[in-house]
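Quick heads-up: it's one chain on its own, the form predicted on its own, in structure tokens.
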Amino acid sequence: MSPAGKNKPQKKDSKASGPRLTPMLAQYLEIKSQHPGSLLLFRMGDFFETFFEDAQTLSKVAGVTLTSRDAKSEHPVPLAGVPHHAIDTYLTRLLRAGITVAICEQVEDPAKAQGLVKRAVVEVISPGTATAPELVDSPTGHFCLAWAPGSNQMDGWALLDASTGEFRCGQEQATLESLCQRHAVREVIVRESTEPSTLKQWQAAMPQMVINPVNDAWFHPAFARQTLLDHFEVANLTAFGLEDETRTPAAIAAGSVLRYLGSLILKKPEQVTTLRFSSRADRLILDEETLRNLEIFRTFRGETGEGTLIHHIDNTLTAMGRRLLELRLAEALTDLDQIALWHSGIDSALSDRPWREDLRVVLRSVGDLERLSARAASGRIGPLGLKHVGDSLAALHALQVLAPSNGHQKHPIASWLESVDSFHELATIIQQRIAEDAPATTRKPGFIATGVNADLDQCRTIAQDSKGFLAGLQLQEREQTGISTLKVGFNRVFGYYFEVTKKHLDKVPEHYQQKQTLVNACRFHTEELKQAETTILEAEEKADRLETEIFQEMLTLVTSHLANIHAACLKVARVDLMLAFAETAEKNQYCRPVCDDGLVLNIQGGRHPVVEQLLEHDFIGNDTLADGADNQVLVLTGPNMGGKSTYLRQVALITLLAQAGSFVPAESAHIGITDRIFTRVGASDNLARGESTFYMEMSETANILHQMSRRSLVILDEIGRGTSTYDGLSLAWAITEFLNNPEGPRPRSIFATHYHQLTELENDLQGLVNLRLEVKEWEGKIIFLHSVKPGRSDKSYGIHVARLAGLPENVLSRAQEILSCLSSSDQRDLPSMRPVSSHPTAQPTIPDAGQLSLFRESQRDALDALNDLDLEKISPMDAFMWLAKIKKQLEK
């Protein structure tokens, strides 16, 4: 249940509980009962008020002062309110806290109401369905995700961004957590019948995510299908790729989230113009662990910004381009033709810098057209926002003119923009009709430009002339009455009036008619003033009506072009991203990769795209050669801080960037297409689930081993270190053999380990190659060279690293002493770890678990004597005598 569910009033809020139930409070409780899961903002004049638990929630979450009605009564009612003009500020705080908000407005003019003003909920806003710019203040996506578990392990999902109208669905073997990591999800809806234990598990895994159980009927296949048919006004779902029965889970998810959005905004979501089915085969998908381990969108600490891949390669100029970049990093391409198209387009853009820079200058003028047009279609845009639509469409037209210039007629950018409809006429209409200094809202008049409508211009002239007449009338009346302080004023209740201070009341002419008495003045009107008031108000009222009509006509016009505008936005996003990739390649000296359908992964001078930006010195590039044959499993050894984790991640990130359509940080790169990148890096407990470090490690590794394919790239770092040495070594050994098994998928794999015994497998497993991080020892210290070379490392240099970390010298000396004992014991007592046969899956000879090397050298004679005993031949009495002798030796 979402946090909003806590807002439901309890029995103590009912009439029987004691508070004096006024008609207004009764109206509030009736409306609140219709929206028990939402915080109800109840419009009263210039404020939105809340009562009971809602007031307490608003006070706590939004920092609003909590007070009460009938404070002196036996049953005071908690009360908190916010000004209506500042509602977006408080809405933002509530939505970020995961609270769904119902907006209850006055639906009739209070001046014309007889008795209690009618009120009704006009919109419900949930954390994942907000659209106002103040509530969606980031260029990233703002998705509501519907999750529909299906049969045969194929689960359906649908993502809907109400702020842009982006709507897509799919189905795959995935987890809810991975989808939320992969996309900018703000809210998840699931069936109301979902098991409480499952909900609890999700909420523990994603504590910041709002998970809302909703009506099960919305997830019924027939109901979901009909929802889609009705919305898109089609006879079947063939156009969306959902008519196939095997895609029912995806259709269920899509129908349910669309129904959910409609139930909140209480009307058809006009901004949703199409639906796209995402096929699993079309994308290189990263699971939640890989996204986290590679720090694509967030660092290990969960922070955005510096340290993440997207932060350091993002050179997009538009919000649409940024969102496409996010999608490409979460779901890179697998279509070789598309990848080649992007690489050739970047190459061409790099070769003509002036052309590229001219296009980027125009792109800066393109606002978030996707969101702006969606808001126009939903009627939630002001004159200033509509002006931005016109300016953005004009910039789009300029892009279309500029793209094929300088001999670039066949460039992908020119082709994309050529396929886009021309919006030059629509842009011109908007720019001509909206005033240059247009206000943000229609509450302030004057947003329609002069010259658009003759009647509107006439009304404005009349109103302006009449106000000039009033200024002259004020001067005239002062002269005729001798009241130098007389002034003309206006308020909504009494209209225009002459105000005279009490000091001059004896000078008021007889034809003045008193309208209002104040403490220090009186207000009057005359027939002449009445006539001027009527003229002004009628002109202003007509002008307001005409402005509203013209504005609504433009919104209707934009809405009629909405589907084509959204299609154009997708092309603009591609243009922006391709030019941004070129900019990144030029700034950071990236190379053009070669991608094909082979299995060779050959990177020369590869660099980590994030680490190299954070270093104060040059990054040391390294080579990588992996394939499905002679270099199928790479076993990497070396000390901590030597750069193993950086090397592992850079290989994965270079592969990802290449398939995202970007150039890559390397001297050269040959990338055999990859269908999945799997990583198991680092160790962390999941205390919320009661899962230990080792359990998490094994669970994630199991997921990799079950799902990897021939085309996968598997990155493993220190598997087995979460348990005892021999258990961990045994597991690491077996996992290495499984990756190399000739009867298995044999994915390209890189395994970093401190278990040096695994390097012995190079002699016995076909396709396993040893690599090491170079280290130089000098005067008892080590120098990390960060260079990967063939071969294996003989030491872990753990004590050296500990010295760098500042451990006390006596601790380090004792550690060195223990290490020497362990090493000598291992050399003398432990059998070889090489397999007993040369068969690739041979069983290793695992040493006995008893390790006595922690005894001091002075105790070694007793240990040798014990080691020489033949337990098969000794009698019980002799054994007792031997034990007594050994005990005496130990006592010495």
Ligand code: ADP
Given for the second form:
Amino acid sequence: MSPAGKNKPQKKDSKASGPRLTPMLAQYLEIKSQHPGSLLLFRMGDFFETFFEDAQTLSKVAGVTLTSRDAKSEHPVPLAGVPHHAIDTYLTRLLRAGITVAICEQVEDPAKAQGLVKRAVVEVISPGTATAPELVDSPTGHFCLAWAPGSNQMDGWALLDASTGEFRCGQEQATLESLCQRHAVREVIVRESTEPSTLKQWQAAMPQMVINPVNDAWFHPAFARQTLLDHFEVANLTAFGLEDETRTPAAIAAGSVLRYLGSLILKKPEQVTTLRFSSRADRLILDEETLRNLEIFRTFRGETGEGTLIHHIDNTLTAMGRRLLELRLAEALTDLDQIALWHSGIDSALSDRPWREDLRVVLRSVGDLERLSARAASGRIGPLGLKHVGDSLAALHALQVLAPSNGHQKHPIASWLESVDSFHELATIIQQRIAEDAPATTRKPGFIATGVNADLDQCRTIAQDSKGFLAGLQLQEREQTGISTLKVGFNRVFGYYFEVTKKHLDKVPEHYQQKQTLVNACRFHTEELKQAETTILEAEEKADRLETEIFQEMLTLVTSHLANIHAACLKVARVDLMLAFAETAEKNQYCRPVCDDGLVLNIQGGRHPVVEQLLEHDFIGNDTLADGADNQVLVLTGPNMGGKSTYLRQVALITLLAQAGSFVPAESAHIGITDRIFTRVGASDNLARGESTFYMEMSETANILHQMSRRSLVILDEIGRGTSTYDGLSLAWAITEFLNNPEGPRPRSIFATHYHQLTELENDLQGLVNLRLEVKEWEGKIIFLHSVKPGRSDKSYGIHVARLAGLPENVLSRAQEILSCLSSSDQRDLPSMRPVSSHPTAQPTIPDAGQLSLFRESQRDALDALNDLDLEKISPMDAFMWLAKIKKQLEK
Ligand code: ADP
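Show the same protein again, this time as the form predicted in complex with adenosine-5'-diphosphate (ADP) rather than the form predicted on its own.
Full complex below, order starting with the chain above.
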């Protein structure tokens, strides 16, 4: 929950025994009481002030000095303030700390106010709904997520990025954490009535996340629906795929998050122009754990950048393309036609490099049009920003012209761009009207170009001429008065004046009227100066007004095109991503995969897209054949450091990349479409996360076993390792059998394990295939060949790896001795690794007598005797005697 949520209004206390209640403080408390969950920034002149707990928070979070009002009184009021022009810096710090901020402005001119200046909250900004460039980490998405748990485990969710207007919703059986992990979520809203224990759990699982419980009414189905109908001005929700009653959870989430945004900005969120319903069925969704294990967006250590998949394959040039890439990796495609369209688009882009490069040159100028235009629609943009909108629209037009050239009329890129409006005219208007050297804010005049408006030009000429006239006047007055240092000056309070130093005061003519006295000089005006001043100020004022009007007109124009601009942005994102995939394919030597609806996964010379970039030596490509039939469960053994994890992950990543629409790091790849990729990594590999208990590992594995389908790809790395050897082995064994169960879904699975005993299952389980990572032993050392071969690894080489890691030689030789001892006793004591059954529900078979047995001879004799005992015939006394005999026998 937002720390600001703890900021209780001080009204009652302060009245009862608290500080002196001035009218201003009373006004503050009144406004604060309407925004109890926000930190209130209260405008006072050139400052935003905070009081009481808010002041303490501001001081702590943003490093602002904490002072107090009425310091000497019994009840000083804690106070901290920041200059209004520096507000963005402090806002950023507050929002990053998860605090929601209410901005309270003076809403009347203080000069004209009678008594206390009127103040009102003009906007509330929460961490997930910020839009200003300083507050939004470009180019990643910045989502506020509404979570609406529904019945039948169909939970509704909606994601809204206020900075771009991107608005999506869906419903599925998922966890809140998995949604947050999948998307760049900065804030979550849930029903106010959510159980405190549930809130606590979420907060514990995601300590950095701002989770705000909000008005339950917003989540009411009818209210949420009405919010959507009103916003989009439609009679029903058919256009968004939400009219069907079964989609109610998604509609609730969408309505509530939109209502939430509206309640913060206190006006209609104009930037939100459409809503998309995403259906889980047509996407390959990676769950939270898989995203983490495959290091898609963050490394195991939680870092972004190097080591993550996205970092090493991202060649997008626009923020929109980058965001689409993020979405594609979190939710890849499953529709074969779509996937084929992307692959063939990349293929032909690769065959025409000049065309591709020309397009990419233009793409660089597109900027973050989605965010910029959203900002323009919400009025939060300056002249420079609007100029970028114009330039981006012009670049979009250039792309549209360029795309079909060189015979590419049928290329997906040309078709996408052809299907969107041309904004050539709008671009020209903006480019012509905004001055070349446009300033960032409208506070600085001169942002409208010359030649746009005759009145404006005239005003500027008058102001300019008058300034020339003033320069002439200064010369003239110097000559006439003989005061060589006389100069014309200007300030906001007194306007234009002649300034004369004290030394020359005796020369000041009589018609000079004194305006102001300074330590060393006096300031005067004359009728002539006043007249010039009036002319200049009037002309400047009018010019300001005209500039603002023209600027506003352009904002209105952009707003009226916003829905179409956003539709075009989606296409630009695709263009950028397709060309970026081509770029990555060329640079990293990826191949075009073949995807179909079979179950065969056949990769030749596959590589890990990240590890291959980070290695100093060559990456060894490896083959994979998994088909849900004869090669259904691949059991991979090999020493530590052999390359098992790398291999497992590369198979998952190649599959993901292919379905994301990209080429893949392999010599060839045939990929039968997957619906889910599940990965689990054994407990001890994940210790960095600090939560890798054996329980977690098992519950995640349980989740896979429940959810997997025939089309899934299951990747297990050292599952079962987090417990004792026998426990772990038994679990790994049973899990393998379950994956292979002839009556189960039999998903394509790869299981890397240290339990070499598992490899014996190959003889008994149909479809189980052993693979090993090849190593060479040479002069007592091992060389990792990183090459995956059929068969099983006969040794663990743990001691060799320990040697590589620098363990002292005497420790190593002692370990070798112990190992030899253990290995021979192993032969006696370990249970047979025959499968209990290929059917997990069948009774386990007793190990073969000839096989290695769990029981010693005496134990077996005892068991046999027990078996022969006829309980019908034996008396209690005989039974007791019999038990005593057996016990004695066993004790021997
Ligand atoms: P394991 O899981 O068997 O302990 P890893 O997959 O972590 O081994 O690999 C260990 C290291 O070996 C990697 O960090 C990488 O440097 C190297 N490696 C793995 N696979 C390959 C490969 N196919 N080609 C080249 N080097 C590899």
